[in-house]
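Given as structure tokens, the chain that follows is alone and in the form predicted alone.
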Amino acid sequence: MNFDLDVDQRDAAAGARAFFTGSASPAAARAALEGGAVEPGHKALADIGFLGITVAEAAGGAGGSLLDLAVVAEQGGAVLAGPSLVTAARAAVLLAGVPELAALLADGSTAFAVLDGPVDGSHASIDAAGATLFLGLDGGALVVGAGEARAGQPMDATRGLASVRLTDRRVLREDAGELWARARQAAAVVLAAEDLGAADRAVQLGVAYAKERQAFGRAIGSYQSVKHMLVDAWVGVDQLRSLLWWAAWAADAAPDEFPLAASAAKAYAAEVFERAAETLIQVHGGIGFTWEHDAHLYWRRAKVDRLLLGDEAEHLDTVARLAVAGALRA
């Protein structure tokens, strides 16, 4: 069996790193936390289509899978980009239904976002601050309508956190629960491929700096306790795609085994995105803690999405439950 991407899926992943890498970068990343705009924005991601990626094509979508938009969201995540793609897959599934609103999604007409929490007052949740149309669970029912939105001070500007209290809503279907948790899941493989994108990345930056700075007359990759600290974040990075690519896969393939594939994935990336950051900021030493450096646009984003559509530790859960419940007996 072949649990290698396809030749599609491949050429989808290098286009979508020559957008990304000429419409988005750290440096804007870092402009966003002054007030600039989110790169490349919106309509940029609506004209090249990822948006639609997993949207139906009776829809105007491409209708591909899950794993074709986690190789594009991987791309994103290297340079930081906005808004998330985690919003794109999670409205997609639960507009399935709803033709004529999955359709805005896809063109880019209306920008989306789903709610987290009480849709009279939400948590913090991804695109919100950009948006014009929101998705919510109210009791059981998955509701549609405009809202007020609330940011904050972002330690991530990239990522349009925003509380929204709807001032209208509209019913597009009830008992919605199981819907709704199938796009949390969605949503979660995708913002693990957005961290596992940054991580590569971080690690990436670490070696070369470590390859050119001289220390005692020697390369500082050249010291064991340099080397041990790339090594141990760049094997996270290479056991997370393994694994963001088995949730993927299991979306479409093997959708019992999903929900556990989801949470592993969530889970291990706030893990491996964090060291991955954290030995950027060591590696670089003093100047790894300016202003000015972009290791700490990739600190501010693991710490974010640490915490964005569970932590850690609901996800661990989730992963013990299933396991337990017998999920991969098969």
Given for the second form:
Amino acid sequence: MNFDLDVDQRDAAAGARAFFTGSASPAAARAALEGGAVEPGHKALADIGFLGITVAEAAGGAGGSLLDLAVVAEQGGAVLAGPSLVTAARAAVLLAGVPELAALLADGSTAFAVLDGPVDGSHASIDAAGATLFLGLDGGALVVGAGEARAGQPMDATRGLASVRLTDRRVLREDAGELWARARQAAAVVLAAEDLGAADRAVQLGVAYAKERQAFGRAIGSYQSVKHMLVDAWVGVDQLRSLLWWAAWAADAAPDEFPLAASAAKAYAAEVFERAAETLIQVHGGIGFTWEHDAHLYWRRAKVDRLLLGDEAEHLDTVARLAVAGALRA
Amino acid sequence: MDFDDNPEEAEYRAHVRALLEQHTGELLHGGAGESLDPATHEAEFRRTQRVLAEAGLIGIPWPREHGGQGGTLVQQAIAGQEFSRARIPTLINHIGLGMCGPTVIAHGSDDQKERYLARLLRADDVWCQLFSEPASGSDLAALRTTAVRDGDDWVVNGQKVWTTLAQVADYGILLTRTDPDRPKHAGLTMFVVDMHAPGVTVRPLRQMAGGSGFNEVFFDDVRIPDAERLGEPGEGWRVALTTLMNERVAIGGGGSDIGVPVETLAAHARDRLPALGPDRQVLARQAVGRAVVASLATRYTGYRRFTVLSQGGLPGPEASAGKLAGTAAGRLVADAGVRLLGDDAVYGAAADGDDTWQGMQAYMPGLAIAGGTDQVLRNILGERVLGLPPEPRADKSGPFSGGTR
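Same protein, different form: I have the form predicted alone, so give me the form predicted in complex with the partner chain.
Shown next: the complete complex, the earlier chain at its head.
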């Protein structure tokens, strides 16, 4: 058994950490709530090649695995980067049979978004606000087209959420239900990867403050009530990492396990990230409840992500149905 | 990344499987947990371990000079996985193998090693661990059982409690207070005690789940020869830490589920869901889904720890998270299993007399206490993994007899 990242994946993670740390931040996420740009932005992600990690080499991508993309996405999540690599993962699956469009995804010359729900009035969809070309499922067919995006008031501005009405459409593939489902599972895994990075950072920030902040004559992290809260958040993060790696690995290496693994990772990410973000605020006390502190930016991301691409209840139901149908690995 | 055995591991697994197949008629079979009671099936339990020992499958990482196989922790984990796959119940001497034996190896005299270890491996002698007392559980060093030097012997008086397997044990490792005038951690000494010696009284305690896996043990003027001391007088705490570190290795996990395997829950759900109303099925699937996710999260985290062993590493303090999270997942699995019983869920057993799920539900609270309570594990993780400061303590410096406890 070798359930660990390989050297290349560790290097990729380190490189991604350096890139995202220098190009995105919770401060940018805060500014975006008041009209600022989402950082690092679509062009920077395209230039460093992150949008094409899972696009085939023939279409100008890196031909990597979903796990390769997930380890990068985790680093973006840690600093609340946007746009999300969820779209890159999902569109790469949908466009696998359409190399000319996959090439536009990989080189970043077109900003894609994938629509959830009906194409003549979609649900709030990730990074639809800044996209120019949309992919959707229309009567079982995969379609692509231009559209009008209408964004609501953002809770987390880095997610670029908008509802879209397609103004034209072209069928890329009939009978695309299975492909669509697989693409959505890949997206759920990458969202869970971004949540893992964000939750991990939230725990680190909480731990750092608990070592430093004094109350009643000692560091608050020495009190078991505070310590145990942070430990529970950390255990969740550590366990989420295992589910996330398994799910991302299964996408390419064990397709039979992938649907259950993807839903397990997404459902668990919702719970773990929410706990980590709420713990971060609680450990900080009053300062953690201010606009200026970063805690609420992680909390916003957690509260939004848990509902995107299927909420916890939907994915738990999927896990149960698949498990009952015999999908667990023996 | 992969979940496959490497060639050496695959070869070893095949070797273990072949041996288990070959000896299947001589081995006990039947689930984990409390389903088979070592006290009522003692002879079969001892025979099972002896057969496995003679096949070279017991004491795998122990040095050859002590009757072990000189193998690796990975081989031990593989054998453990194959034992559960073959539905071999927890070995009768699991306390001896996991904790007492390693303590004797680390701190015993040559004579003790010679007399005890080979017999322990074969379950010719069953061992127990006499640590907890009525007034010292998580705070082990507050124990009050005394040992007083008298010529070549020590005379022991006091009481131990929650002692698993004491009712069948031949020997135990016994932590005592030998110098009450020193601070609590400094006045302790460890011994090997003969459980058949005059003055040793074992009384089984009935647990909330109904079984009697643990006991209270009374010591009334029990004489232990000085040659049975483990480590120097006053060094008992250091010796006990060896035992407790080995306990962590033993429960650190290689991806085995605590409680009921999640596949068993899935099969149970397949059988029972159709009998529930449609609205109820929706709710029950939420409970099943949550239990499956928690259980898989723990299992795959165990695989990451197993990978560390496989690459020659040792379990660190983060292994404590495996038991903490595994217990929480086990509770969810047991609770979901009971919910699926519908009207039978409020009874102690289903109409056909099957009490598997109710029994597991009643067993889980004990797991959150035994081998480090959830709260002690959180302290370990908070202090050794996250680096948070410990609570200030007032019990470490003054003499125990002076009230500093």
